[in-house]
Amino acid sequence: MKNILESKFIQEFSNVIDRMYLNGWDERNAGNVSYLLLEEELSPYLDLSKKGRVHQLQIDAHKLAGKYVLVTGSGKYFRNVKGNPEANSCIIRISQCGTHAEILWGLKEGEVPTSELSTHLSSHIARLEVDDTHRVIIHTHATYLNIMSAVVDLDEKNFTKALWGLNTENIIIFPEGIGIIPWEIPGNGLIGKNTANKIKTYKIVLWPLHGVVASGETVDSAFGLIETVEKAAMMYMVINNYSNYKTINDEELIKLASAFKVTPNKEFIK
């Protein structure tokens, strides 16, 4: 078997987690990431005929039956993942009945995947219903988005348009806009259910006074989406101190969307 630590998926996973830590988004054991892996990607590195340690799931995940997921561990610090992926993350296989997963690689005996695993699995299920290329869910505590959620009305249309208007690329990168759920206690079934409902429409969902959940076809696309929205939030929090700042108007936003062949959320702009 090849050395799994040299695999492209472990490198991508570890590098983006390290980058988020260095960005200041994932203090202590904040944040979690999951990455759907293909059998053909894994088979050179793991003997997939072997059974793994059983981990009971808190949701019905039968729609992901047989899927492999690389995911961060519960209580693990992002700053440690790149140096030792095996001690801080794991690869699980969802059972055919969807009630449990097998830990095939990573974490010590008795250690388990992130407490937000239900949210991740629910979001993967929901996103795959609308995008069969989807593979990645990232939850992180993006600084300026958290600040913005504390001072701006949590209306999806107004929140999104405040960001669209500040940078030419924004409506191109997130034409669906920003989904927002009510404040919820993390790690419970409700926050996962609400996030999954939103992520069918929005690739990125704001958890007010907490963080964001973003989806993507690749690690880079999910991370790049958060980078873009976070920079827009930073610009908003800086520029909002001035009374005469300029924004891209609706007519210009529509022209932008047309030029780059994206379809903006029709509930937000027509």
Contents of the next structure:
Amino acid sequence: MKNILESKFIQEFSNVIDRMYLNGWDERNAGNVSYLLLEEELSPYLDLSKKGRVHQLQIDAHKLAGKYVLVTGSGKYFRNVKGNPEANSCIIRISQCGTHAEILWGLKEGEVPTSELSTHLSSHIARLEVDDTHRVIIHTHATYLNIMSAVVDLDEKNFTKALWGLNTENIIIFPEGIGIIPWEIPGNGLIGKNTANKIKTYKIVLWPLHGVVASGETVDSAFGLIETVEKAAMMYMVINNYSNYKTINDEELIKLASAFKVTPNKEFIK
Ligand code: 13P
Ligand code: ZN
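Same protein, the form predicted in complex with 1,3-dihydroxyacetonephosphate (13P) this time rather than the form predicted on its own?
All chains and molecules follow, beginning with the one already shown.
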């Protein structure tokens, strides 16, 4: 077997987690990441005929039956993942009936995957229904988005247009806008269901006063989306210290969308 620590997927996963930690978004164990792995990319590194430790799931995940997921461990510090991915994350295989998963690699001391596993699995299911190339879910406590969620009306149209209006590239990168769910208790309750419902339409969903959940076909695309939205939130919070500032108007947003052949959310702009 090849050394899994040298695999492209572990490198991408650890590097993005480290980047998010360095961005100041993921203090302590804040945030969690999951990455759907293909059997053919995993099999050179792991003996997949072996059974793993059973972990009970809190949702019905039969739509992901047989799928492999690289995911951070609950309570594990982002700061430590890159130095020791095996102690801070794991690879799970979802059972055929979808009631449990097997932990095939990592978290050897009996620890468990993230407490947001229900959100991750439900969001993977939801995104795969609309995009069969989907693979990554990132939850992070992005700083300026959290600040903005404390001061701006939590209306999706309002919030999205505030972000689109501040950087020319934004409507091209997230033409569907940003979804928002009500404030919720983290973990296995409603938060996962609400996020999954939103993430079908919006590739990024705001958890007010908590963080965001973003999806992507690759680690880069999920992270790049968060970076873009987070920077716009930072601009919004800085610019609001000034009494008079310009934003990109609706007519210009429509021209941008048309020039870059993206379809902006029709609820937000006509
Ligand atoms: P975990 O440590 O269980 O992943 O929880 C962190 C978090 O961000 C909860 O929302
Ligand atoms: Zn969180």
